[in-house]
Amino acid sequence: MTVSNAARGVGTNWAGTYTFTAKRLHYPRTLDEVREIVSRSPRVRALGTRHSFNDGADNDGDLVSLADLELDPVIDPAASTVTVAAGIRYGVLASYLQQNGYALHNMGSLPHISVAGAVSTGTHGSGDTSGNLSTAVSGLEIVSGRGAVISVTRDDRDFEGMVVGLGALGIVTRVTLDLQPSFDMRQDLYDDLPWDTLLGDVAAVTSSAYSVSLFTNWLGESLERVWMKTKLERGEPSTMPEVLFGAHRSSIEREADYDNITVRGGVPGPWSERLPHFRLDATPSHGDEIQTEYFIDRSNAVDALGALRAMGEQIAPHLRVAELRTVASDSLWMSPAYGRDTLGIAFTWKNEPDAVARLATLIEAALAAYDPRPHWGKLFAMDAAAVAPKYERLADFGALADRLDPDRQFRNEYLERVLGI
């Protein structure tokens, strides 16, 4: 087991826009080493791949990275599941599964994120009928309060409260995920989708492929880009139309200067190299950025998008890009998609902290009538008074955290500020 040099500090998130305050960072290799750290630390949290923009993983004591945890993926063909070490990155796992003829139902845009970090925060991919990444979880192993080891499956009480656990229940060490047979996909880009077309039938656009992402700067009469990920079935046509929903096939997918993006232009390839937006071996997104994201009921999409378009002149000068994606409803207590089919509205901002903080408050006010839920790992202004009413199982979650963590080893300022637990 290795421990970082406390004098150097733990460092920053991947974008350099948040600096961790924890005193120590541990890299255990075995379950017993994780238990040892937890048993002697009064304050401890799990740290994933740092692809977050707030203090959710931070504290004033010890952080534990699972990046070195020893456990090769174990596929169970009979159950169609895979069990992995919590710190494995999705891109590494996806490549392994593809080589063995299996697939996950969904992936986030960044394959760099860890499995446990993603599922613990309800992180998502895209698709009208696809649940977020957490919905594939069928089993968990957690080192909870005082170093106790807990193993749970979907058959266990409170399982649906433990998957999106926000680090409040302990250190997740193993995750079991549902699998399906491998499949191929293609990606196609279209430019200048008229807002009137989208708002006239949001469902028609978002259901037109396995995964659909819509990009906008909130200005003008058209969205800048539609990014479609189509699952290739037997008999799938080899071409896509030049015009779709009034949008025209993009020329950008043939340009060579987007070398951090997965292959587009309709070229067929395995799901593992098409579902993510970005390549595992490249820096994702812009890097020097801040992100916010809000989730609303899809039934409110037209009005909510209209409210944001009205703010376009305020938003655009500070924005790199905004992305719209859909997520299917689920029953995980603390999932942003709990109980409702969801539209995710994500903002990738320039690294302008003061402007982003101000705009987050304004955007939350504009969306307030549509009951927005924030992405747990991104920057938002809402406190517990605003967030708590959005989660009907929050009291149950707080009671579960008290039972599994009686000494409050895993609590931090974030959980108190955001959830009041």
Ligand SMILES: Cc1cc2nc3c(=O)[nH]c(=O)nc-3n(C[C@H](O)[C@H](O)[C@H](O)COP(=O)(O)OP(=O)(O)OC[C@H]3O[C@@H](n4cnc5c(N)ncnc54)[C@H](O)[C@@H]3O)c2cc1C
The other form holds:
Amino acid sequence: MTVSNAARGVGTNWAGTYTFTAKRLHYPRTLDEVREIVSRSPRVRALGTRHSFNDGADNDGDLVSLADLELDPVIDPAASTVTVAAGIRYGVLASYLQQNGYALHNMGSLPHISVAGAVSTGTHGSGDTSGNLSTAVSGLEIVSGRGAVISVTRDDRDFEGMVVGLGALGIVTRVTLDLQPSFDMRQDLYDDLPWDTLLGDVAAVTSSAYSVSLFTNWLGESLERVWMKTKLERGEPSTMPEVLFGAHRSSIEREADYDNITVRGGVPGPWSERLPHFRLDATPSHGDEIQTEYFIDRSNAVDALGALRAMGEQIAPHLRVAELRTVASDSLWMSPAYGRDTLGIAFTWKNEPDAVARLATLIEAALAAYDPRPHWGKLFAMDAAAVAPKYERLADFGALADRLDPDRQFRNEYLERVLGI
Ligand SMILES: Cc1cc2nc3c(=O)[nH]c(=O)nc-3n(C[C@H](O)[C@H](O)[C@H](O)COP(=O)(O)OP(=O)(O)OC[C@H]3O[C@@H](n4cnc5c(N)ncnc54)[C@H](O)[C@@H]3O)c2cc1C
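Okay, that one was the form predicted on its own. Can I see the form predicted together with the named molecule too?
Now the complete complex, all chains and molecules, led by this one.
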């Protein structure tokens, strides 16, 4: 086991926009080493690959990274599942699964994130009938309060409360995920989708491929780009039109400038290299950025998008890009898609903390009528008083955390501020 140099501190999140206050960062190699750290630390939390934009993972004591945990993925062909060490990155897992003839149902835009860090915050890709990444979890091993090890599966009573756990229940050491047979996909990019066409029938657009992402700067009469990921039936020829919903094939399908994104232009390829937007071997997104994201019931899409378009002139100067994606409803207590088919409205901002904080408050006010839930891993202004009414199982989640973590070893300022637990 290695421990980071305390004198240098733990460092920052991936974007460099948040500096951790924790004193030590541990890299255990075995389950027993994780238990040992938890047994002796009064303040301890898991750290994933640091791709969140807030203080969710932080505390004033010990952080534990599972990046070095020794465990090769174990595929169970009969159950169609894979069990992995919690710190494995999605991109590494995806290529392993592809080589073995299996697939995950979806991935986030970046393959760089850890499995446990992603499922703990309800990270999602896109697709009208596709749940977020947490919905693929069928089993967890957690080192909980005082170093106790618990293993749970979907049959356990509180399982649905444990998956989107926000690190509050302990350190997830193993995750079991549902698999399906490997499949091929193609990606096609289109430019200038008229807002009127989208708002005329949002579902027609978002259901027109396995995964649809819509990019906008909130100005003008068209959205800048549509990104479609289509599942291919083996052996079947596949074509996509030059014009789709009034949008035209994008010129960036051919430009080498966009080399951090996965292969587009309709070229067939494995799911593992088409579902993520970004390539594992390149820097995703921009790097120098802040992200915020809100989830609303899809039935409110037209009105909520209208409210945001009305703020276009305020938003655009500070924005890099906004992305709209769909997520299927689920029953995980703390999932942002709990109980409702969801539209995710994500903002990638320039690294301008003051402007982003101001705009987050304004956007939350503009969306208030549509009951927005924040992305747990991104920046938001809402506090526990605003968040609590949005999660009907929050009290159960708090009780679960009290039971598994009687000494409050995993609690931090974020959980108190945002959930009041
Ligand atoms: C460029 C970029 C693109 C992104 N794209 C998307 C996207 O497409 N969709 C989306 O939904 N989000 C997206 N995000 C947000 C990101 O997916 C989430 O913030 C995710 O939680 C990051 O995972 P991580 O491994 O970095 O976890 P961290 O940020 O390190 O930790 C997140 C939380 O998980 C907890 N945690 C981590 N590991 C464990 C563990 N082993 N046991 C218990 N708790 C644990 C931490 O304590 C913390 O509370 C993006 C972020 C970036 C920077």
